[in-house]
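Here you get one chain, nothing else, as structure tokens; it is the form predicted alone.
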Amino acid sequence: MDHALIVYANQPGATIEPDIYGHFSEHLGRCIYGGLWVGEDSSIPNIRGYRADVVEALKKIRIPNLRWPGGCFADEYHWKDGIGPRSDRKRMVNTHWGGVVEDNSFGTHEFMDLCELLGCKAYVNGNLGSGTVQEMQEWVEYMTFDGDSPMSRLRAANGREKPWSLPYFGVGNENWGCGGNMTAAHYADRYRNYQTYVRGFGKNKPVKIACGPSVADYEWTETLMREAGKFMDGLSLHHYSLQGSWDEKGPAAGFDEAGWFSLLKNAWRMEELIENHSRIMDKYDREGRVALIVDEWGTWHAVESGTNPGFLYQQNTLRDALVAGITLNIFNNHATRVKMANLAQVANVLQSPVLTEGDRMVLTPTWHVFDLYKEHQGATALDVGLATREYRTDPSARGIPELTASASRSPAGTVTVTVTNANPRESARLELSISGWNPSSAQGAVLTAKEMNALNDFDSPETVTPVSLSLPPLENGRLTVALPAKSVASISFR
């Protein structure tokens, strides 16, 4: 047997927080405008200005939280520019993303109301890079204070008497780079100062999230945890999967097997990053109080030809689906420390679950992975033992596991197992067994396609969609699964 997977149903672990399956919306390209928001007067079907098709798609995958307004945009965003009558709102230049004019027609009220419409939690990123302590303090008060104050009166004057719920607040973003080019020590001091004024009002106690490291900057994590760990509830981590380099990124669709492998190897690095950053966090936070929050992850390819390079619009293929499946399995298996994550981004930017064009929308292969994995949300992680081969394209180079897997048990008792097969040429024969429990039935679905470059576009929106996975009868909690090449699968046991 080439591959074997044991799910230890009697060895439960941490809860897989639904927030691990979160998303990210920045004022970047067509993510907000045209992706989420079209305005009440649009001919595109909408619910109070929000695209009806996108709202429905996000609800179906049970979107647990949404991050906004950035990203790099957050540390140049001044929230008072985005409130009041839209015709009176201040216009600004989006210096980070394409140099286009931002008219601020989508602001605090529009975002918070969208979260209520979606039934998801709001994750707001505050401006530490170019904003003041007072500005941040007043924004939190504006959103959450349920009493009589200048900010609550201003909120009411703008049409919202009742405060919103603000579960998560990020104190700055990428302050080692676009958020101010700060040193770790300088940001730690600034974070301690700013977070003091991110107050909880009434029952609303925002989880305070500090700007964490870029990829493998372990010194940043060490400094932040040592100097400011006791003042934070979460520490962010950003890691994007590339084919090529930041200066010469590979294409989203026109790649060969070497390009396929390169991207998946970069995605698999998430395992190493979480383990190493968690080890540092454990040193200063033995109780595991501070969550590791991977609030930017996903693939970053060269932009599509003919599009604004500052809009970061890219197609989404089966390869992106494998990145999503591998990464989510990693998060599930590290649910003790990883409590939230945000795929970048929710529409029309980078690894989007939905793409829109005019009044049309397409669900990408990545959306289908989130749909296949949604039963993990809120379930209890189960230990897994996986024996698998190594997949590589160069015999002399280090490879990655051919299969990855994670498993969970829902409150209703269903055990969900998700498995990826990174090999684009060969199917995998997997012997799967459930230890400590004898289920009576199993059913599965698998996402794959004939070509590794397969994608869904507006003319062919169902090229990459899940199909039923053929399973033999269960025998004492065991079965043998034939996993197609280049696939993501979900199997439910009852």
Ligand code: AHR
The other form holds:
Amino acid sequence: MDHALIVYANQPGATIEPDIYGHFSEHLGRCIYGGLWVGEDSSIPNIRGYRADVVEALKKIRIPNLRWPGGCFADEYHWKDGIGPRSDRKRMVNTHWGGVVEDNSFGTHEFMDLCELLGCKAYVNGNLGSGTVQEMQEWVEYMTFDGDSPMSRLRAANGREKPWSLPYFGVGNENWGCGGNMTAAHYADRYRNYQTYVRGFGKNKPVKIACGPSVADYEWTETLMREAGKFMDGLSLHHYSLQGSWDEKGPAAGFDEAGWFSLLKNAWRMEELIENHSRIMDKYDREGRVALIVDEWGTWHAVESGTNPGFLYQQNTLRDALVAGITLNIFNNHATRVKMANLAQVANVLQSPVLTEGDRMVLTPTWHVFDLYKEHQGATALDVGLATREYRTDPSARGIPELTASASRSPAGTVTVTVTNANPRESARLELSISGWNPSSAQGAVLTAKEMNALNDFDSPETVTPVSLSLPPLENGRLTVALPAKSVASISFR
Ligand code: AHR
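Here we have the form predicted alone; I need the corresponding form predicted in complex with the named molecule.
Below is the whole assembly, all chains and molecules, this chain first.
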């Protein structure tokens, strides 16, 4: 059977917030140190201490925002340890991640300046688990107060006169787990208290983000929305895709088709999670004021052998690219409620768009998906009607849609359609039609490879890179395209 996709090009729709294409950087393994930051004295080419290659790679995919300093690390981070002369900064133990010494050489100034260098928004995650209300209040004052105050004076003494822009502030992270093991009711009360002191100084009014549920914890969402919904602008959601179990995760690269399928099935679950959590949010927030913010998503595999298990370093294959393509299509299709998302994590940790080793950097298949999808950022989401079949490995078990798709119309009028084909064995014949508009040209690119576990490594960095997608001439806004097996494609209509 063929697959059919109709894109309704002339209808109004929600804006696909660029922030849906956001990233996450935690003091974990080699994400910050070695991934983003090498210091001014490093022999690795850098811009004021930031890796030049990584900065360029992130700018190319138009990184819209970056979350920091965690994750679990956020709830044991005391920001005053990370300001002032680097040689005087307090050394601490990173208890969550490998028990290594954290010398705090990357702190508030280094993070906020990085966001300015990248041209992206800062998303700072505060410490509710082990920090005080005063500490959180002072941090926001330090970063954003434009006037004479104890914290703005301290900031100036540390070399930054002007306040930074702080569009997003998270009030705790995973407070149901590593952020304090709280019940939903207890966290809701504490959230109400802490957020009171997250002040909006001058023009800077941070979007306040409450810790949301883990995966399918609908009770958490219900309690938070009921008890604290009116005090928040965003509620976070975390969902990682695994092959296997938390105790026994599958390998990043050495998998068979069953492993391919089970990971993609886990990723596809994002659709159901967003729909179910949104339904609860709708009950308490009919106007859709509170955004659902998926500030941790991506694949979580077993670490690469020989690496520190606490560093979460994993390879990234075409399978990870499929997870990215499927998930971003889901986000685009739920752009009315999902306003921001952050892939975990930006370098050398979990599903990274870039991997580094010494002075070398590699763009992963996941980076290429962000590149293929970047025209969706800030565009209007278009409704799509997709008829596809199920892909499954076990005839007695439920499958997942073989194809997924999303579409958008940019302010300049370009319609971008992104499609994934999860079937690793068969290409898909897709009849694609644009309704309500007659484009004059179409151009496409596709990411695929011979093997489903193909990856880019330091010695062969271009094994998985996009190639042009061959398209027949358009006939009244219609064309039939052959989507290769195991692929992610982007087609632009003008
Ligand atoms: O991204 C790694 C960890 O996953 C984060 O620190 C935590 O929030 C989540 O459990």
